[in-house]
Each structure stands twice: as C-alpha cells, then as structure tokens.
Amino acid sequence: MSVDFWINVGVLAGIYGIFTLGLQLNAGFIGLLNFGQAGFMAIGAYAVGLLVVDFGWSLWLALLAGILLAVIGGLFVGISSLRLRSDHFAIATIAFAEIVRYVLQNAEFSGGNQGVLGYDEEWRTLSDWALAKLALIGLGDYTQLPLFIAVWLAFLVLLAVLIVLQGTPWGRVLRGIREDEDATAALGKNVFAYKLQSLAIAAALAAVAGFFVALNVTFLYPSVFDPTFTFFGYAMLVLGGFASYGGVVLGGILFWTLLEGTRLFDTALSAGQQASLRFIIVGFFLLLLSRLRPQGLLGNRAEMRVRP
C-alpha cells in the first residue's frame, strides 16, 4: 500500500487524538461522561467555514472564533446539565450534539446538506509552500504530508499543555472530584466550577480537531459530525487507558492502524461486507482487551472511576 495511504491514516489518528484529549480530560480525570464532543467539533468546524466563506475572515482568525464559540457551547451545556447524574448528563450531551447536527443539516445559514466549500484557500497556499520545501528533501510528492505535520504538531503541543496542567493543583482537584466529589467539596473546592472548566477545555480541543477535519475533507457537510466520532474517541480511550494521556497517543495509533489496515485484507466480500468485517475485527479486539486488560494498555485499574 502506498505511503500516501498511511499518511492519511496518520492524519486521522492525529485528529482523533486531539478530539480524544478532551474526552480523556472529562471521562478519565474528572469522571464526566461527555458524549457531545462531536457537537463541539461541528461548531468549531462550521464557524471556521462560514466565517471564511461568508464574511471573508482569515482562516486563522476564524479558528480562534470557532474555539471561542465551542467553549461557549460547552459552558451552555455545562451550566444547564452538569448537576445531573452522570448517565443523565451523558444523554444530555449526546442530545446537544444531535441538535447541533440537525440544525446544521436544515438551517439556511449553514447551507444544509449542500455544505460549505471554499474556505481552505489559505491552507492550500501554505500547504503548497510546505510541499515545495519538502521537495528539497525528496518528500514533495506526498500531498497530505503538510497536514500530517500540522496535525501532529498541534496534537503534541496540546498534549504537553494538558500533561503540565494535570500536574498542577488544578489537575489534582480534578482527580479528587473523580475519587470523591463530596470530600473535595468539603475541602472548599467549587466542584461545579471545575467540572465546567473541564468541559469548556474539552470543547476547545474538539473545535481544534474540527478545524483539522475541515482541512482534511475540504467540504463541510453535517453527516461528517455524527455520534460515531465520539464513540471512536471512547474506543481509543479503551485501547490506550483511562486517565493516561500517553494512552491517547497509543490508542489513536493502534485504533486507526487496525481499522484502516484491515482495508488491505484481500477477500471475495462486497464493499459493504468488507466494511462490516473491519468493524467486527476491531470490535472483537476491543472486547478481548476489555477482558484481559480492562484498564487499557497504559491505564491503571484504580483510575477507572466515573461518578454516578
């Protein structure tokens, strides 16, 4: 299989890695079952596309606006839903994500199913410049390589920031909330505020991932942001391990290598049957791992707690 194929797999792994960092912060470190991450991603991606196409904004300024709007969305969901039980909160977040998707599918301002096109000219100019530089070292033929580099640089920078944050008193309070919310509140910590901050940061990370999704697909349409995105993120957490940022990296690489690598199987099945077989193989692997090592490859069993 060509190098381009595996570069594309790496792009997907990096985008989902950024996306899953927010899920790790929520589910792994504070115990929030956030199933609305795809909705925050859609807000960030569409904000970028619409601000560039309809209002002539710079792509990079639109990215900042998209992050801000996603954070506002996270605050809205958190303020209205965070006092619910974890299972009810999970339902509320997935409902929010679906509301966002259906609004984008039916609203006139978003183009509905016609989608948004033509927002990536600045990126293509930058990508062409990067390819010219990469050609000097013999890598100019791989058109997705600039996006691969950009995605993984962003992923590693955000990963480093979160690791540093987790070692601060703020990060330790998150763990305290996950372990015993009442005891943490008794120590004078505003549990609701910490949960809200965690959700807002996760929304911002989803918006960054949405920005890279927009650059990768070059055409925004609502079905890109279906709930499958969020569930793939949780599959990566199961693989890599909860409360382990290193697990996000490992889980992303393994999940996408397994899911996309099974495309290479030479069978007599139809395209639809082959796709089903791929998911069966991935599902079987996840079930086996859950049985043999439920904490994930880099996780700690003691960290596997979610507040009821």
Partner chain sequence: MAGSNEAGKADALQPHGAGTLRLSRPVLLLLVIVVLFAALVALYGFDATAQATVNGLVAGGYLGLGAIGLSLILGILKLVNFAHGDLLVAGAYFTILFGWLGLPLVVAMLFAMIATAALAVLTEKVVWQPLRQAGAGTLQLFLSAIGLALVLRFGIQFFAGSQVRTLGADIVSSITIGPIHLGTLQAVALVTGLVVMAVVGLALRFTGIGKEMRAFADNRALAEVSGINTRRIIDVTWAASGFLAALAGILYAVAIGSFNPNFGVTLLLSLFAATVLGGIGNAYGALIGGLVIGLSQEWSTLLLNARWKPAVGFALLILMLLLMPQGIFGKARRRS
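For clarity, a rigid core is taken as the largest C-alpha set superposing within 1.5 Å between two forms. Positions refer to the first chain, counted from 1. No experiment lies behind these values; they were computed from the predicted model shown. Compared with the form predicted together with its partner chain:
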Contents of the next structure:
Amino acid sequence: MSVDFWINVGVLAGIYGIFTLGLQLNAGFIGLLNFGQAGFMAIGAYAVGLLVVDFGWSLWLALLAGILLAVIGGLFVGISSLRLRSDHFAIATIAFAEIVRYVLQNAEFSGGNQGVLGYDEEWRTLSDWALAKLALIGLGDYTQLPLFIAVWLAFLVLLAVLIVLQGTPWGRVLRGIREDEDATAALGKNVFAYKLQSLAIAAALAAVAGFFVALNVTFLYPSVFDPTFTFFGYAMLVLGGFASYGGVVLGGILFWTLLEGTRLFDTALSAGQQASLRFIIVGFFLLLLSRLRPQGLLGNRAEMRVRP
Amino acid sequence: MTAPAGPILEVRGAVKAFDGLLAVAGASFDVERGSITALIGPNGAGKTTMFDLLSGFGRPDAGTIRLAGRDIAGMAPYRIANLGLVRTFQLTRVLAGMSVMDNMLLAARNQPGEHLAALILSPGRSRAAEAAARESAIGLLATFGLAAKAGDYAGALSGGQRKLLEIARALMTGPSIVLLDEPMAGVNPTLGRDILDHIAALRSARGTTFLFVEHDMDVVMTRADKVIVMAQGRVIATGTPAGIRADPAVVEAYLGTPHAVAP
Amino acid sequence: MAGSNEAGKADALQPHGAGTLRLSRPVLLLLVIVVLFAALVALYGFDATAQATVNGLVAGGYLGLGAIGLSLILGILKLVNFAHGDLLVAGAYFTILFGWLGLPLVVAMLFAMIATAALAVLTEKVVWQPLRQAGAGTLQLFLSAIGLALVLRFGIQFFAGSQVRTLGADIVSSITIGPIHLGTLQAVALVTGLVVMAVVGLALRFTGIGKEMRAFADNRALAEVSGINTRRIIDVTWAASGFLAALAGILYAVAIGSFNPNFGVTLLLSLFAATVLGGIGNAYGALIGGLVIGLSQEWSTLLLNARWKPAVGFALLILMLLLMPQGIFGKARRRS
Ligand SMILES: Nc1ncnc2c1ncn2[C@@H]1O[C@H](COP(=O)(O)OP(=O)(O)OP(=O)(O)O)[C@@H](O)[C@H]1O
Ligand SMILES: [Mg+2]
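If the one shown is the form predicted alone, what is the structure of the form predicted together with its partner chain?
Let's see the whole complex now, leading with the same chain.
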C-alpha cells in the first residue's frame, strides 16, 4: 500500500468530484436528469488537447476555450432538448454523449483511438516547480502530488462558489423548479432560462474535470469519456447525498476509495475479472442505495422529489 | 391609484379542444378592474381550462385574451405572471421540499438576486430586496394563520394549509389580478371567511382584481360583485349575483331542466 | 363583431381533429422509405441498394424483436430499462453456456431464451416491484436500471471474459440470389427474425393475453378498471420481453458472427430509437421502428463510411425525440 496509490485515488475523487458537482446542480437542485456529462467532459478535454497540439495554444488559454466550448455544447443540448419530458431528456443527453464519443473515436481531427498526445508541457513545468518546492518539506518524491493539490484546490473553490450560489435567491428558484416547475413558472420565473443556466454551468464544470483528466492520463483517447463515467458520477452523488454539495465530497472520497481499494486485495482473480468486479460493485451500489437510502448519506429525504 | 379605464381582462371567442372534445367552446367575457368576480359552472364546464388559457398554461386554439389591453393568448406563463396575472391551482401545488418561508420568498417579484449577473454585480441590492420580501412574507403568513409554520417544509402542511399557502404565495407577487381555482375547497370555514375578508380588504386598499372559481353558492352570492357562468365550454350568463340567481339559463345548466325552481 | 369572427375561425379549426394526422403518419413513413429506396437505386444502382436493404432487414429483425420488450416495459411500467440491452447479451451468453454443457446449438438457444425470460421476471420481483411499492421517483428508477445494467453486463464479463466469442455455429457458406450475397447464417437470422416478428404480431393481435398487454400499455388506468389481472400482465410482459430480447441477442450473434459482452449497450440506443420511432408502449410500432432503424443504418453505409452506422441510430433517436416524441404510431400524450 503506497502513498502514491492513495494520492492517485485522491486525484480521481477530486476530478470526478468536480464532474459530479455539475450533476448535483442539475439533478439535485433543479431536477434535470443530465446523463450526458461525460460528453461535456470529453469536449473540454479534447479542446484542450487539440488546441495545444494542433494550434500551438497555451494550455491555460486552451482550458478557457475548452470551458467555453463545453458551455456552447450545453446550450446546444439544452435549447434543443429541454422541452422534452424528463425521461426523454435523459435519453437524449445519453445519445448526445455517445455521439461525442463516437465522433472522437472515428473522426480524422481527433486522432481516433490513437488519441492526442503531448499537450501537457506547460503543466509539467509547473508541476516540476511545485515538486521542487515540495522537496523542501520532504514531499518531493510524490510526483502526482502537484496534480492532487491543483485538483482539490479547484474542487474546493468550485464547491464553495456553488454552495454560496445555492444560498441566494437564484438557488431558491432552482429548488422551486425542482419541486414543481409549473408552479414556479406561475410565479413569474423563466423556467427554461434557469434550466439552461444550470446545464451550461454543469457543462463548464465537466470541462474543468476534463482538463484535469487530460493532465492525469497524459494522453487522450475516446474511451476515457465513456458515458459510463456519468453513471459513476451519479453513484457518487447518491452515495454522498442528494441535493447536498457537501455530499459530493463525501461521496467522491468513499466511492473512489471503495472502487480503487478493491485493487489492494490479493485475489485469485484475473485482472479482467477484477475490473469486472469493480463495475459490479458500482452496479450494486446504485441498486442498493436507490432502494434503501435514495437521498444518500448526507441528503435530505424531503428534497428527494424528482417527478416524471 | 388612477387605474386606466376598461376591463382588466377581455376574453373573446376562446376555444380549447382536447382530442376533439371542446373543453372551452368559444367563451367571451370581461372582468372589470378592481372587481371580485366569481366564475361558476357545473363540473367539467371548462373553468379550469379557462384559467389555463388565461395564465398561459394552454394556448387557445382560437380567440383573443387581453390583459389590460394587451394580447396574452399563448404567451409563456412566466411572462403573463410578470404582467401581473397570477393563478392558483385547483389541485394545490406547494413546493413540498422547500420551507413555507422559501415558498413565499420565491414568489417575491423584482428580486435582482434571482439573476446571476445582478447577483455578482450588486449583491447589496439583492440583500435589501430579500429583507423587504421577508418582511412582507411574514405579514402575509400571519394573515393566513401560517406564521408558526414559516420554518416547516411545505410538504408537512395539511391540505387546507397548503391551499392557504398557495393563495398567500400568489398575493406575495403583488399581482394586479389573481385567479383562484376553488380557494375554499378543504379550508376550514372560519379561516375561509378570514381569507375572503382579506381579499375584500386587498381589493379596497390596492384595487387588486380577483377572479375565483367556487362551488359554494353562499360564498358566491355574498362575496362576488359579478358572476360569470360557464356550461359546456361556453359563457351562458354574466351579471350580478342576484341577476344570475334569477336567470333561467343558469338554472337549466345546473339542474338540467328549464322548469326547475331557482336554487 | 369580433366575437362572431373568432367563432367562425374556431369552427374552421375543428375538422383538424387528431384522427387525420394519426392516419397519415404511417403512410408518410412508407412514402419516405419508398422514395429513399428509389433515390438510392438511382444514385448507387439497384444491386448495391438491394444488398444494403437485405442487410438492413437482417438488422431490423433483431432490432425490432429487441425493441418490443423495451417499449412494452416503458409503456406499462414507465420504466426506462437501461438493462434491456444486457438481456440481449444474456441470451447470447446463456446459449454459449448451455452449448458448453453439451446441448445441441438449437436446444441451447431455446433454453437460453427461457433462462433470459426467467432472469427478466427475476429482476421484476427483486428490483422493480419493491421499488414501485416504495414509490420510487424517476431518478431512483433510472439509477437502479443503470445499476442493474452494470451488474448484468459485468457479471457476464466476470464469468465469460471480455474477449470476442462466437456461438459456435461455424458455417461459412453463403447464398446468392441474383445480385445479393448473404451468408447462410445471416439468411437464417433474416428468415427467423421476420417469421418471429409476424408470429409476435399475430399473437399480440389475436391471443387474449396479447390483447390485454396492448390494452394495458395503451391505457393502464382504463385496463385496471376493466378488471385485468395487473400482476399477471406485468409478469407475462417481463417474460415475453426477456424471451424476445434473448432471441434478438441470439439473432445478432448469429448474423454478426462474433461479439463480446458490450454489444448490448452498443445496441441499446438503437433499440431506444426503434421504441421512440414506433411510439412508446406500442409493440407493433417497435417492430416497425426496428426495421426502419435497421434499414437506415445499412442504407447509410452507401453514403458514409460503415463505421458511422451506430451514429445514424443515435442521430435518429435524437431527431425523433425532438420532432415527433409520440412516434409514428403513438398518440399525442395528454398533459398530466
Ligand atoms: N388535459 C386535458 N386533456 C383532455 N381533456 C381535458 C384536459 N383538461 C380538461 N379536459 C376536459 O375538459 C373538460 C373541462 O374540464 P375543466 O377541468 O376545465 O372543467 P371544470 O369546469 O374546471 O370542472 P370542475 O368543476 O370539475 O373542476 C372536461 O370534460 C375535462 O375532462
Ligand atoms: Mg376545475
């Protein structure tokens, strides 16, 4: 059991924590079943990779562009599909994420399954600088520590921003829409506009997560953005707590500890079987939590009300 | 206040069909500014459907609807609400997973904090608006006997209390016209009288117009200035309570025979 | 004055009932298909188009049969069953299992369909019925379906591995009819698919249980009032949906030749597309929807690289949801 291993678990929990903040904003606070989050993440990550590698942009500028593109994707999905019934909307968003992955896998510009490589030089420079500083306090050996710090810094800042936003009158309108969008519209609130904002912000969060995924995996290929990762996000969400941003932190840490922790056990299983087992565990999680504690550990039952 | 002349609501030839069934079949009527008007009619007459058309929850297949002279037929519900027309629902729709106070605050109008840009640019204005809204919410909740419940989840209220909260919430928007769909149904009669008194007082003080659907004829006869009678999607009579009571067409619509004795 | 004018307009509007529109949509579909076929023949020649059409019918067979269960469950239980694709996979892998146990291939297939039907009923008893009784919301149902899908798919992968497999029917011969070449196995899948589709269609039309299922999917409240045994219908629907899903999975395996446990998720969105196209809850619609999706995907290979085939399914799904969410054969839904 190495420290590096747990640093990596922390990186994953943080990255998918940012990703899941968006799902919480959608499903938990406005009642929007966004199942296309992995698609927005892919847009953000590939925008970063391709702008740096093919167009020579600075990594940081590319990050901004990636966020912007994901937001545009969110607006596109929202404007076209938000008027659908909630279950149809969910299916449409999955289809969107599949299309994104499919295009990345098959189109010329994205390198297909070969992926995109060599966009993270600027990050390496920064990371090495940070490692040099960390060496002063004896932590210079943990090469992933700078990424861990960057991810969690971003995660906690974004978490704080969302918590503050949720406490404002703006956040109250979101909850009103989650509870009953007709009643909220009858009080003069533009339901569509709020849903669109919520979706666009979620897409931006996914793009930030995608940026960190890009830094973490060091080269981009389509299956990193399989729609299954959206389901992982929802597993974190229901584990930590419905309609609770704090729950995303708890859910993220628990989920990835349990998931990656299975690697530590010496079993007679083959690598493939171990991988399968991890997904089976996630599946059971979703089944059991939905049945036994749909609001999650920190969630509030009274707010668990996503109607058809 | 100096109200502009003319009826606040003018409906002409409104039609709404569901699968070939004409729920509203060419209804025309006016609602006078500052009046308390009752909309009555047998079950299935199309009253709720009419409310849906007025509040933007249904687009009329034909006809015009004017609010203060402005055509609102088919306009989005939130825009109609922002023009000063709010409604309550026959089947109450409180926001169950929010506190009673949050239900009220959500209804407050002109809250800059509901818009992201304003929230970031002028947080002070948002806080001031919030404080003002909270004050008027407390006042309204007291009037409706819900002051003690302000912190509870709305989902924990009784059926009658939900009805009250919905009315209080509608009034919280500071409307010029309120549509109430069976506001007395399920409310304890004493409290019901208080609400009616409050409505009358609001009309006198602010000139707010009320249009309400009600099945209790005593309430209609004693509280309404004017009555609109619907049957089978049409307006079959309009007039004062006394005039309506004597109208043979109304008697027929309710009792199904032209020779029945007035109710 | 204004009043009478508007009333006249209203009357003119009346003949626009729902009936005329509902009738014309299937006719419109047929027209579109014929026109597309003609256009493709003109552009790419008869031979290529005919070949793609036959391939499309092969795909349409398994997509249509696979979509029936998805559509009925969605119509009856309002359940978006993400695990449905994995029932197809279960059908193929049960066949491998029973074959490995020594049963002849055709018997193994039949047993696999029965086993998958049992599996589907089991999910109803263990997962769905308790959730419904607990009054689960949309999100809960969604997440449970996804959880079940993961358990099934990776459960199969755990035991069978993720490597590519075949059903073990190693026939490499092919049939040639005029310009059309078809592997013997594809031909078998095509004929079986079309025959079973016809049988299912007739069973839905003429058997008591078939009529009850359709009535139930069409209007649950009304069906319940008219004294249908709800529990039995739901169980039978699950069994039928599992059975047909397994058959669809087997037909896919036979027609394509090799597969791995992921083929269910890959097909799932195409199955959704068939369901939405045919009108949710409409079993005939699902059959037709499957054929349309199969044809579209194969026809698209005339225009685009074949690797874009699945994307055609996704795109059709989104287009249908946006433009015609009630589908070709569905009714416009009432506001709740
Ligand atoms: N969404 C809908 N779809 C189909 N039919 C509808 C719909 N809404 C209303 N109807 C029908 O339209 C007619 C008028 O209904 P409406 O609810 O407007 O009557 P109402 O006057 O409010 O009756 P009540 O006094 O019982 O509330 C009824 O026959 C009803 O069944
Ligand atoms: Mg009514």
